[in-house]
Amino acid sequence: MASTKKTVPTKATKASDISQWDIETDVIVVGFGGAGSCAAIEAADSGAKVHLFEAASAAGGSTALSGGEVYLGGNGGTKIQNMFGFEDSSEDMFNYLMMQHSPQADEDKIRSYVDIAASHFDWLVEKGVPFKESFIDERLVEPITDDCLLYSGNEKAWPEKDHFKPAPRGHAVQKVGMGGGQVLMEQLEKAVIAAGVNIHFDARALSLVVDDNDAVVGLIVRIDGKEVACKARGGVILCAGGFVMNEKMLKQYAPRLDRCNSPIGNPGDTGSGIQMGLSVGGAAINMHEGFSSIPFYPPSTLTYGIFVTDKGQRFINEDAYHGRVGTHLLEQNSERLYLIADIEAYGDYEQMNFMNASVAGTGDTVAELEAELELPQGCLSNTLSLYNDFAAKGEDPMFHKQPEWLRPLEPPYVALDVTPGRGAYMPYFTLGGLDTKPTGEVRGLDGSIIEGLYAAGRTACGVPRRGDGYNSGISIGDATITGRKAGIAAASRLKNS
């Protein structure tokens, strides 16, 4: 193609400055992870031709470092679910994940998700995803196991428990140890591979092509220091992921999470995507929001503790969801943050634990802690006597922590240092993304589809969308989803037009 402009994903390129097309095909799919690799294979398997460029040298994304949990259920449930004896109501999945990320839940993809998501368990097993008939009923980030079904969220925590019945929805991919993910991602690469697609690996996308009507018809794409134009008739399918590691993007849009210390994504995160649907007049929506954790557990003993402020005061149900607990911990208005427990409770921290906090203090007497942590006097010892009080009663009316995790806690005391950017692991990444239909097309800033570009996974804003709402597994159930509708949905554009 002839050239004398600076190609970048926040400019389209139009047509009609193009001499000549050097790839021509149906579909174009932008990343090859969970998303992208979904989206290539549904697109393929509708009839058409499909290219699939891939900036890394592998397929992988984040889906290959993730722990390969997929949130899943609903319809009565899935294989394993049933097997264990879970009728997972579709209606109770709908309305806790509606709880979980309202105000900002979108309904209608939620609906989508919901509907699918049992069958879409038969359908990654029917691509060699493979999944342990098991469950496990301990409180965990991720098994170190091979084993299959866990609780991932907040199923087992107030409110949701007051309200839905709890459900274990995370399906672990199989795989002895952490990093499932990568084994769920060489399965889906070799149905990709089955599935005919043609695979660009060191292939970076530089900017979306737009005709005179400002649809989106092709790509330009750099392949061995050159810029390739390629022609899509059917769609672009943009599968590139989020914003994490781009620390401009972050600055603009999500400041909050420069707390955090760990980044979690690939490389390629860079908003790119996102960028190129920008280009073209798609809206970016959830910008703000993200995921960050604070991964207490393991031990899980250590939910037997309580969280508080350099003022004393609790502030959460400390058997919530970790990533609950880390978001909770970014909103405090505290210059230090605690995990106050005892030594039962501190249990085997020492030899197992993934959080990496530091010990800020101990005491043999509530008062000896509090001096160490340099607190308001009386102030500490308020907030464990009252709490004593009503765990010996198996009550926790302030906070509703649910009694299976509740007993008073006894001298000696140790404190952890969870205090935001003070050295204890604090993983996040990005919920915000393009405007996208439940089947993938993406939306203006008035609400208009934007003529033949789709979106996927976490370069979407998918149902996954508040950090203190967000459950183990739901990032790859929505990408994989998503992008399985989007692959259909860019090839049917192609049929229909």
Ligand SMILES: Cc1cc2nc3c(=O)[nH]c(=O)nc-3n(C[C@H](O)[C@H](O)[C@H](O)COP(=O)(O)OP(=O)(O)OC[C@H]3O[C@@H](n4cnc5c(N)ncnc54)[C@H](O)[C@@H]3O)c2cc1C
Second form
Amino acid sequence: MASTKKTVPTKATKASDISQWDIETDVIVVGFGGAGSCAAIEAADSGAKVHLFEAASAAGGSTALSGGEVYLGGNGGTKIQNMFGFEDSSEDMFNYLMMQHSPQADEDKIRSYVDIAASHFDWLVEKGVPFKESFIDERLVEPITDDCLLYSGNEKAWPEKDHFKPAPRGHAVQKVGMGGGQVLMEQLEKAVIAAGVNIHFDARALSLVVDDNDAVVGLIVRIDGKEVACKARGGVILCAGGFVMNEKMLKQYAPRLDRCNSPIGNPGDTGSGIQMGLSVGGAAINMHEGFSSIPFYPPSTLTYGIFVTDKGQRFINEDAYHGRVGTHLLEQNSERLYLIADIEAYGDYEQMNFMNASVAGTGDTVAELEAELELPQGCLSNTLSLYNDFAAKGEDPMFHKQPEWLRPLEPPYVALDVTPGRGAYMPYFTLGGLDTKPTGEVRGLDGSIIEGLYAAGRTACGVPRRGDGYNSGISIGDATITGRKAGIAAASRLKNS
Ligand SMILES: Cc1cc2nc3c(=O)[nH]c(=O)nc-3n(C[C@H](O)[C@H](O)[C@H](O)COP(=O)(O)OP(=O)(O)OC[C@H]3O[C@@H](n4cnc5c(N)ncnc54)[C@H](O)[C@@H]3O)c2cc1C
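Here we have the form predicted on its own; I need the corresponding form predicted together with the named molecule.
All chains and molecules follow, beginning with the one already shown.
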């Protein structure tokens, strides 16, 4: 039993203060979401005795709340990519992800992700995760049918499409309607049980335990109101999600994200995993970054519209991924931001939309709309006139929107208010976390390894590092792949010790 006074994630516990270990095991996993389940499965399959602690009363975390899209490909393609004629090269996928996340991209991590990404699809299928053999070539946030393969990022948009052969890499778990993450987690939970992992629900990890050499040797967990001291011979793997639900950490590290209005995640996204890593000398990196979106499609017809500032200026190709557009909205120096559409582009927005942006103005002419939005006279007219002239020729020399989304916008017009903080739905979550090697080993500030400590999923800073380079599926892909690698590494540390 631990003899600590106040046990908190920000303060490590000394092993010398522990009079007796309540649980002794090989590998401890904190968090039963995507990363934690994969870490536990691989550690157990490698022969380690594993204890998994989850603060909630059930498995799932944010992974179970998610759309269940997983970003996979490379190595010639997954089975489903191949079925629909996509031979996805690892070099294309690697270079694409490097471009997406630079300058803070981690080359080693991206390489390690791409190397395993196609076979990871097979691993998930082996664990019982269902994927329909289908390809849906539509501009979607996530399928509402049970379809699988889709373009889920900027593969077909400028500038990426000028550099790499576009390949759809979003693999949505089979489920009619949104929320395939639930099905994914149901199957991973079954696989965790089958692997013989000791599972503890309602078990909150409170503090890491370190020995006299500052190596991590265990964890204090609160179970049934009592503090339980757990020893880990191989290592502790932190898979406790990100910090989007911790207002104080958000203000401290990622204040820009605060301008979005909908933190997405589970209540456990309090950053406790990151805090535990920091408490033993781990480094946290990229803490300012996050995914921030404006899900303006469906209806996909709004892609024909144009985003403008309060000076009537465009700033992005509207066929970009919704996460890139959302990130750019946060970056504009503009009091108001609008999506301007004509009636055809507005389409069935009122029947079906996720974004919930209100109508800021309408006009039978562009001058009327300009006046209603109180824009400086002539600025929107000039923008539209230039845009329309080129769009009629299928060109967009300013922002390179692709010809399939180009046509002149004809009056009457409508303007949707997409200003962050004025009602339009802008979901966000964090992309910063502990600095880890591709194996999941946590690095300290000087780059050295914190012995016995691993992190995966959103507790670590993984492959996704930029809001404007995010693709749907990359967070679950990263969580499940890095979880697996950390599980293998912690189990093999035990064997080598
Ligand atoms: C609505 C929504 C849709 C999304 N759609 C997609 C998508 O389609 N594709 C995609 O790639 N990403 C998507 N994401 C993001 C993605 O789901 C998450 O980033 C990812 O699943 C995180 O996985 P994880 O294993 O790191 O964390 P989680 O799955 O959140 O697991 C962390 C677990 O740790 C537990 N925990 C926290 N603190 C403690 C503690 N101190 N002690 C014990 N347990 C603790 C939590 O309760 C939780 O169960 C979506 C997110 C949301 C919310």
